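The chain below stands alone, shown as structure tokens; this is the form predicted on its own.
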Amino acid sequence: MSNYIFNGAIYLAALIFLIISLVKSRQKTRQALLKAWLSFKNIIPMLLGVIFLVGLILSLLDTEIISRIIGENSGPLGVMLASLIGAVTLIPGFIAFPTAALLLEGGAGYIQIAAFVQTLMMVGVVTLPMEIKYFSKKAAILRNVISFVLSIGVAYLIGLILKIWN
């Protein structure tokens, strides 16, 4: 119930700030809303694609299979698998976090999801050629390797914190 109240408060604050913006400058507010709409239109295909893909995966894999592959008891192998998937996947954070929530609801473990999201944000296997182009090959590979190792460390730290917390 408190989640609904929090979300409602966020929407109410956004509406209030929108009204203040409209009062201050209709033209700038209209331009900002148009830019936001155009950005949203560009994001929708990717968002729907990821939602479809995650929905398909969740419909094909029941909670037992998800738990076995990247569940709490999957151990280091599950963490490594989640890390590798995150490292080679290219999806933005605003899609990654809802995806992580769906996977958690589907039976994934916190450490595994932390590793997935952390490597997703910090390691860029797909973007490595572009990174090599702008930086050196050595720097790009070193950054990705360090990020990968640190991501796994952070995932285990999150797991430790959650064990202490609960």
Partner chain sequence: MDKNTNNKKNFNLKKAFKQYLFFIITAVLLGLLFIFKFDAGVKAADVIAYSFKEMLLVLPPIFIIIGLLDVWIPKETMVRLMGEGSGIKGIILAFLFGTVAAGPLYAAFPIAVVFMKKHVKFSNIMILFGAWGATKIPMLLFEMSTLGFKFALLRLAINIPVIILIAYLMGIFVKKDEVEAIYKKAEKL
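Now that the form predicted on its own has been shown, please provide the structure of the form predicted in complex with the partner chain.
No partners, no molecules, just the chain.
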């Protein structure tokens, strides 16, 4: 629900800015829209590949397999695998969070779930070619590696605090 409201807000903001821009200068607005179109066109070929790749990966990794891998008693290996799954997949949050909640109910541990959510949000292996195109090989790989390592730390910290808190 909240995503629809938010999406609506972004559309509204874009519309308002667009109208202001149009009132101020037609020519500049045309220029802005042309730039918008060009950067959209630029991203499309790779994005299509990424979307297909994600579909392929997710078709082979279903909830059952994931919960078997990252159950509560899966230990550090489970945390590592949860982080890897989060890192290589690109699941939209609106699928990922309910899935994560299901996994929790199904017996997955908090640390594993935190690791999964964290790397899912911060690390993108399938989008790495895109990131390299926009930044550089070194910067893109480095950002993902650093985010991956710190994500595991964050996951353990969350698990630890929740254990005390609950």
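Here the rigid core means the biggest group of C-alpha atoms that line up within 1.5 Å when the two forms are laid on top of each other. The model shown is predicted, which means the values in this text are computed figures rather than measured ones. Numbering follows the first chain given and starts at 1.
Asker: Any CA movement of 2 Å or more for S21 between the two forms, core superposed?
Answerer: Yes, shifts by 2 Å or more.
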